[in-house]
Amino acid sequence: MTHSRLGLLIEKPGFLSLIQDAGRRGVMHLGLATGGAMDRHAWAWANYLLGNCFGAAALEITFGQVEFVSQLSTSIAITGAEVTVTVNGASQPLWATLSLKAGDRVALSAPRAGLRSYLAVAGGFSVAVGLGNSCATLHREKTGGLHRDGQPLKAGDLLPCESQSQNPPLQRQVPIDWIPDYREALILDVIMGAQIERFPSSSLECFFTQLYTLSPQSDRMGARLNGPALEVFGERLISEGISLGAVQVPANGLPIILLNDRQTIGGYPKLGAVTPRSLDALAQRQPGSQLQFRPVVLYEAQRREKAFLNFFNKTL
């Protein structure tokens, strides 16, 4: 396969590797999902280490096992899941900048902890944007991605980027306090919703005190949970818009946390919404992981999100 541009040539695409940015905005009224990086913490740090603007496209790698060859001199950063990264067979650090030369071969192992890795390149990947001024890959809608068809990367794909050989590479790493431990107990913050009156006190007590397990049927649309079923009053609602992180309770009583590629409307009662910062942690848990919930006030969730956006919109 021949390419007119240079970049990172994918030899082994892994289980699921997707081009993702901050997601599409202003398109849900058209029935289109937002998409975007599932773990914004790891994704944002990968770009930040390289001096890329907030929102730059990066590669979201699920379950690792990716190999590629750099066709040019550049710098990359790999954050997220605890994988082994090698350049030409030599182990390299995560959550830090790595300098590449033309011909360097990079490989990622399967994760020992966590689920998704984020690979960013200096200057960002040169991928065309579409609806919502985004290149986020949405397979279900066949939009976004490298070829704007919603498909994951495959062997032979080239991720185009610019050479950085004119500038000396900057060596940066994330402070240890900012690197999450994906093995620690997962407690998700939840903002109570407007339909809370549909859930009896016994259901709320159960929801906030019992353990749930992440189902293997979870995906980028929603995190399906196994555990105690919740009782709900009343019939299904008239379909309405669904926010990111909404905790929807269908007829079987088992909660579903709706995620980036969720449907835009739905009629099941919603207990509340998991906060964006907690969704980052959820995105790194493999099927079978246990989790719990705790209520938080809207102000606290807004404060944390504002702090996140203010920090990553700065330039190093």
Given for the second form:
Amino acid sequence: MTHSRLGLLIEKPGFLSLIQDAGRRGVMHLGLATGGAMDRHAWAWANYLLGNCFGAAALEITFGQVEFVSQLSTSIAITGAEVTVTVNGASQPLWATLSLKAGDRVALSAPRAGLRSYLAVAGGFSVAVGLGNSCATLHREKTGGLHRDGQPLKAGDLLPCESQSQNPPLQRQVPIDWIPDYREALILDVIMGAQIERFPSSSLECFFTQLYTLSPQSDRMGARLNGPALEVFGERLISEGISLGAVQVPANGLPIILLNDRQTIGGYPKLGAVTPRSLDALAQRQPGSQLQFRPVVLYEAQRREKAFLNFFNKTL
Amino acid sequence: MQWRYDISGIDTVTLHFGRRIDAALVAPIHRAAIALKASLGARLLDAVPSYTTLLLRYDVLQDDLASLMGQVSEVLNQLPDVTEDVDAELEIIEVPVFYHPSVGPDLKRLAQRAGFSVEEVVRRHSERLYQVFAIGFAPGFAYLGEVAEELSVPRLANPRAKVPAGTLGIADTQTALYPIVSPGGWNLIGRTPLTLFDQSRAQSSLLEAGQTVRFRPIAQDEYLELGGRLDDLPWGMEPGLEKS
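Please give the corresponding structure for the form predicted in complex with the partner chain, as opposed to the form predicted on its own shown earlier.
Up next: the whole complex, starting with the chain shown before.
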């Protein structure tokens, strides 16, 4: 036990709380998933509010209900799902910096809307990077995270961080226009792939016109959808590397959107790939939410992605 | 070298080198991956080889599709179709395996099915070189091919809930080692004492696509000396599995 380390002491870990950053690079060829924050929009804002660099590790809290005690004076920010946050019982704003003193107790309720909260701390959590230059927690692989064993946070875990060095601490909040409404109907942008020739035109028309519902069987590997089944020509393909957001259609015809923790190769036919910006929004939809799809051209999707990355990569 | 590509995502392209699984594609895809990594450096975020393809992930802040594919074309079109001296560049990884029913519960059934003795199955499995076609399913899980036709056997109808790390299996014409404990439907014939995947090692996965593997049969003594473990429970005693 290291006594010199201080940080946020977790008393209630919630349903699924994971250390996540921008995910791994350069290790997919070893069969390692990329991982990383599911909603980069809320995650990046939480870090930005505290002056942390893009890519800093934060805590991804799925379905709230977390409680922790700060052992030092610092600033935090909580963004994402619409939860009630209290510090020592007093309600506090989301999407804004919060100053903490040693001994302050912070609690998050279950979300009223949205699914994932991001908790960032000034200076970032001091978690060692591992595979792919990342500390992303990969539960299925038993790799990464706080203890490098892929385990979600449990009661008694200490999230190490430094005391606030800036005096006075930054006081920032996210402009209202940048706070998404997770109750809004979601239309996901899809870049069509070459394998659309595997689908009859009636299936493609169905996919882009009908409503789908997010299944409760969804997880960080894939968003499973309920709705009209799609017909696919031919057999399974030879396994190949799978892109983030790939929309694969297995034999039952119900599309699965492959997410951060997906397997690295697979052989189901794919319609295309949902864009990363759309996946950010999808990460906040609760099971049962209705989804629609629309095609987008690569150039436009890349333009939006670059605008997002450039905003958070610029000097703070 | 023959190739084509398609767009598979906002920051990914898939290069295609052939239409069917073919051992002759392993080396060219491996060489293409090495050449592209050397040429593109940090601009390439991932390069994922598989049976007939190489998936490239790039950084959209540094490259657009045109700039990336311009350089990819230049690199690939300079690669020779075949190397004259393929054998000379083979990097052979030797993997010691304890082929035995105590750690390979399907070994006897495979022998019976093929009409061979267990020893003959071991000889035929270990006498050839295998190539790593792809890595996937789990960290460091290498799909190796190709198994002799007479040893080829379909996957189990009911996958086992837990296959110990290091276990060697056969499914259809491929053979593979389970790097970490996982569920699995392959026919299990032995086990290696080597650690196939360890995230704390500089080279976390022992095997990578494009490599060549030779299995060296070892006796129980050497297996144990090299750190191999026997199971607490004999196979067939685990709940939910029929005795074979």
